[in-house]
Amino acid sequence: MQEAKHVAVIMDGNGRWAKKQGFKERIKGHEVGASKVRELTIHASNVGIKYLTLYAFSTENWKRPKTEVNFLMTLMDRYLKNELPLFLENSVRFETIGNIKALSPKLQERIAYTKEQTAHFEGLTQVLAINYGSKDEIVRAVNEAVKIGDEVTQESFNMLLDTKNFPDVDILIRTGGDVRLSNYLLWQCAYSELFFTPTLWPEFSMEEFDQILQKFAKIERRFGGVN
């Protein structure tokens, strides 16, 4: 039986959930989705997950309507402000991946402050992927490697990625029914076990999460080798 150390989640289905519930605007789904993040963070910490990486805002999400983008940025700022006591109470370390330089100065300050306040914790690390795209991450890493000028190995390249301080992903979960990676952690998920569920993110339960962990525990991972 094996245990997962690093779980990554593509939290899809907020907008469709809001429409399903009869709300006129998609943003209600994002609000409920943020509450689900809180629930999963506490649960993942309790069951021993060490790293929980959540796809909060992709490099492609800037294409969405400006009102929705602005709301998502405000929601992230409010989320970090409101969740800091949760992080402190549960010894959760907060980190991000992605190019946060494109975010507002206020949100950058909030991110930096939250990281600073939780840096000493050794329990669960919650990682928000904000303005993140795997292709963008890899291109930035390639450009950095060119500047350094040394021969690139898989190990040295790995240290140039946003996730250099985290292990590779054991389990990737995508809610909402779509079966694709959507430019998410392509390097880090090379040997991840992939789980796709039709459940919309606001409806994703901790029971379903536990079922995925139980399925993962029974999988024989050979990483290209044999028994």
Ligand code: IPE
Second form
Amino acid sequence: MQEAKHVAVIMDGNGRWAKKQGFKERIKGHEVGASKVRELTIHASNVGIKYLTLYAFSTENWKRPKTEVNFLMTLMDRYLKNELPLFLENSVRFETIGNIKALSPKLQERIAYTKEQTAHFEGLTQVLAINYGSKDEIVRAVNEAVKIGDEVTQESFNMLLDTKNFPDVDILIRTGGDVRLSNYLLWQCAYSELFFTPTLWPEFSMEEFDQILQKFAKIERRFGGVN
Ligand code: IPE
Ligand code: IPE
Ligand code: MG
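Having seen the form predicted alone, I'd like the form predicted in complex with the ligand now, please.
Up next: the whole complex, starting with the chain shown before.
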């Protein structure tokens, strides 16, 4: 049975969940969504996943109302502050992808500190995609390649991406019912197994996660060959 090393998640449906619960503010959904991140991180670590890459804020999410953007930024800061003891307890290494230079200096410091404190861990690596967009990542990598000036190979290009230290994605999960990639890991998902579920992110359960792992284990991955 094949095991997934790298699981990526598009955590969608927070706003719709808040509405469904009768909350006036979408942000209530983001708060509950953040606690789901905590639950999944511990669970994924326990079942032996090596990399869990979570879409927290896209390069397109700046288009949202300023109050929501500000709330999400504050939430990420608060999340990281609260999460550090959990990372230390569970030997979780923290990493990010995306252009974090556009974030507030305070949040950048928090990210740097959390990375530094957890850099030596070899269990699960939790990768938060913050101000991440695949097209932005690829264009930044292309500009690096132009600067270097050598002919580009798939391997050398891989090393210029934000994900350079992580293997390709085995499983991509999107909650919230939409069947699209929303500019997430386009290069890294070239051969991923895709799972779309109508479950809203705050309601996503560890049972559903385990079911996806079980389905994945039975999939015949051919990578263009024949078995
Ligand atoms: C995903 O939930 C979280 C972020 C994009 C930060 P949404 O906020 O997109 O929730 P819906 O899709 O509007 O329900
Ligand atoms: C994708 O969700 C981004 C994150 C989960 C952070 P969106 O809600 O932003 O995606 P679209 O706009 O519906 O494609
Ligand atoms: Mg959404």
